[in-house]
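Have a look below at one chain only, the form predicted alone, in structure tokens format.
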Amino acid sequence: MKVLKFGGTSVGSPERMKKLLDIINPNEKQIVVLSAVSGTTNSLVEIADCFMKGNKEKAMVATQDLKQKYEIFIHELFLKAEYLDKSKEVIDYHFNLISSFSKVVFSSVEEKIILAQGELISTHLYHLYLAEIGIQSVLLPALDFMKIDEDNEPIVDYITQKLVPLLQANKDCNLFITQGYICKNSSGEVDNLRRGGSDYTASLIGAGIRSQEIQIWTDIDGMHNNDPRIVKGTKPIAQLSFDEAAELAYFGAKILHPQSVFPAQKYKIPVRLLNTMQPDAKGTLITNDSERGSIKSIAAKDDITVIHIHSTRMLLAYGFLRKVFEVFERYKTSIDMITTSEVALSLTIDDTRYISEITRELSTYATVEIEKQQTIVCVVGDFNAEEHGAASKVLDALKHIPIRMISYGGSSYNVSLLIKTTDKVEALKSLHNRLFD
């Protein structure tokens, strides 16, 4: 069985939703994971934010605006009165639910319920559309089998335990429709896998059922060797290893959720990145294999903050690093890059929610300086220690740009460099010219 995930742009209009059948084969066993219709999640975030701030009138106006868009959507999607009526019931149910939060004390629990409505609507509408044209499908509620633990980590064994019986109970059906992004947490409340989490859902389902293949369908023909929004002449990469794909996703390649390769990698399930608008394009295949001796791609991660920690004593005195890392652990803040010297430690983070608390604790035993608006540029490929010259090409391409930090040797798959965000465009273009042109 294959798992196929389609992003928001792939279901962004009635026409595109109908065209999914150019890709989906109802005669093959497939689980189809759908995101919310493009633009929906942003609107739901706005609605939830208005409720959270107590601006109920603005929230209700935004809710009605979004509902009207869906009323137009279903009139273009359905032809038969019976299914148009059923789709209206779906729309009414979900938007009445959203509107009902104007009468309660709003919290993060209600916020996550609102954010889940986009995927619930898109999957129900697609399930009804298939029924209208005579194609049998089963709608599988992701909230019945997708679960995260106390640390917000998905539980693959739970997915297997709950999902496999649902599939076995519908052996005669080939096509299963479910939601990406949404899940339940350890308290049994509606939660989510964060933005871009539909990729993660597809990979987790693939791991849970030991799928034959996972396909991620977006509006780009695979992962490119640089950011096509910034650099002209980029090309899709035919093949990547799981480790290379993970590095690129984490350091800014928007086509793939950073966590989504790990479940597939654990069970050695191939992942394909494909283009809904160009179904015949080869895209990118991600497996355990890697092409030796080549540089694959360049990615950039913005909104990086650097924390410089200067110790009044010798930095590497017993216990100092442990004390520093324990601060970040307490506030569940991940570190991207780190460099050390005799009396100084510099590290980068992208989650600044607790930066005031972190700075205050660190300041009790060190001098702390903060720099914002930084970017990590990551060059991914084969940087095996036995190879010669690959890293020097990267540094040579950026010899005219001030580099704040360098991370090399921690992984055989990347060289990461910290620069000012104002230098990012020049850095990506210069690297592309030196490494690929």
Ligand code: ADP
Contents of the next structure:
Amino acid sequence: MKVLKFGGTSVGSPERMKKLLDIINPNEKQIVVLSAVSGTTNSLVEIADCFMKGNKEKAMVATQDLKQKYEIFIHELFLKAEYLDKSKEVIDYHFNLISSFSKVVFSSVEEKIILAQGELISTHLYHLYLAEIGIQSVLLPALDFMKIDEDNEPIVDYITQKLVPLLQANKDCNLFITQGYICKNSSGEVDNLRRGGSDYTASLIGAGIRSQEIQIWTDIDGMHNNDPRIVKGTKPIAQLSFDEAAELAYFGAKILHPQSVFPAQKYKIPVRLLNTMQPDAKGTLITNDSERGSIKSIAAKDDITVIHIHSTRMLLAYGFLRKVFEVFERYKTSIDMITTSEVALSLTIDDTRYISEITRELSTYATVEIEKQQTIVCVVGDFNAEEHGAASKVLDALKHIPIRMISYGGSSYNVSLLIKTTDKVEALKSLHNRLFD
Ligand code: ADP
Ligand code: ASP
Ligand code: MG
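With the form predicted alone done, generate the form predicted in complex with the ligand in the same format.
So here's everything in the complex, that chain up top.
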């Protein structure tokens, strides 16, 4: 069985929703994972934010605005009165639920329920659309099988345990429609896999059912060799290894959710990145194989904070790094880049929730300096030390830009550099010219 995920723009209009049948084959067994209609999750974030700040009036206006968009949407999607009525009920149900939060004490529990409505609506509408045109499908509630643990880690075994029986109970059916992004947490509340999380859902389902292939259908023809939003003339990459794709996703290539490669990688399930607007384009195939000898792609991750830890005594004496890392572990803050000298250590984080506590603890044995608004630029490809020359090209391309940190040699397929965010656009363009033109 294949898993096909369609992103926000791929279900972004009634016309686009109808066009999905150019790609989905109703005669083949498939699990179809849908995102919310594009723009919806942003609107839901705004609505929840207004409720959280106590601005109920603004929340209700935004809720009505969004509802109106869906009222227009369903009139274009459905032809038969019966299905239009059913879809109206769906819209009313979800928007009444959102509106009902004006009457309660609003917390992060309600916030996450609001954020889940986009995927619940899009999947229900698509399921009804298929029914209207006579195609049988089963609507699988992701909240019944997608779960995260206390550390917000999805539980693949739980997915297998819960999802396989649901599929078996519907043996006669080919198409299974389900929500991306949403899940339950360890307290049984509605939660989500973070923004862009529908890719992660597809990969987790693929892993959970050991699917034959995972297809991520989006609005571009695969992973490009640089950020197409910033650099002109970027090109799709035909083939990437799981490690390379994971690195690019983690370091800012928005086409893939940062964690989404890992479940597929663990079970060696090929992932294809494909373009809904150009279904025949080859896209990118992600497998265990890596093509040797070339630089593949560049990505950048913003909102990085660098922490410089300077100690006058025996910084690198044994036990010191453990002491430093334990602080970050205690505050569940992961570190992206590290560089060391005899007396100083610099590291970067992107989650700054506990930065004051971390700084306070580190300050008991070192001088700590913090710099914000940094960007990690990540170049992925064959950096095998034997194939010398690749890393020097990267440095040469950035010779006019101050580089704050460099990470090279941690793996043979990546070089990461820390620069000021204000230098990012120039860095990406200059790297592109030097490495690909
Ligand atoms: P979806 O809604 O289908 O999940 P996203 O907007 O999350 O789509 O991801 C697709 C977008 O990712 C593209 O439109 C493109 O602008 C952006 N993007 C950023 N970096 C890359 C890259 N290296 N390759 C391809 N797309 C990229
Ligand atoms: N709808 C969610 C978002 O906009 C999840 C996704 O699209 O992948 O972030
Ligand atoms: Mg996305």
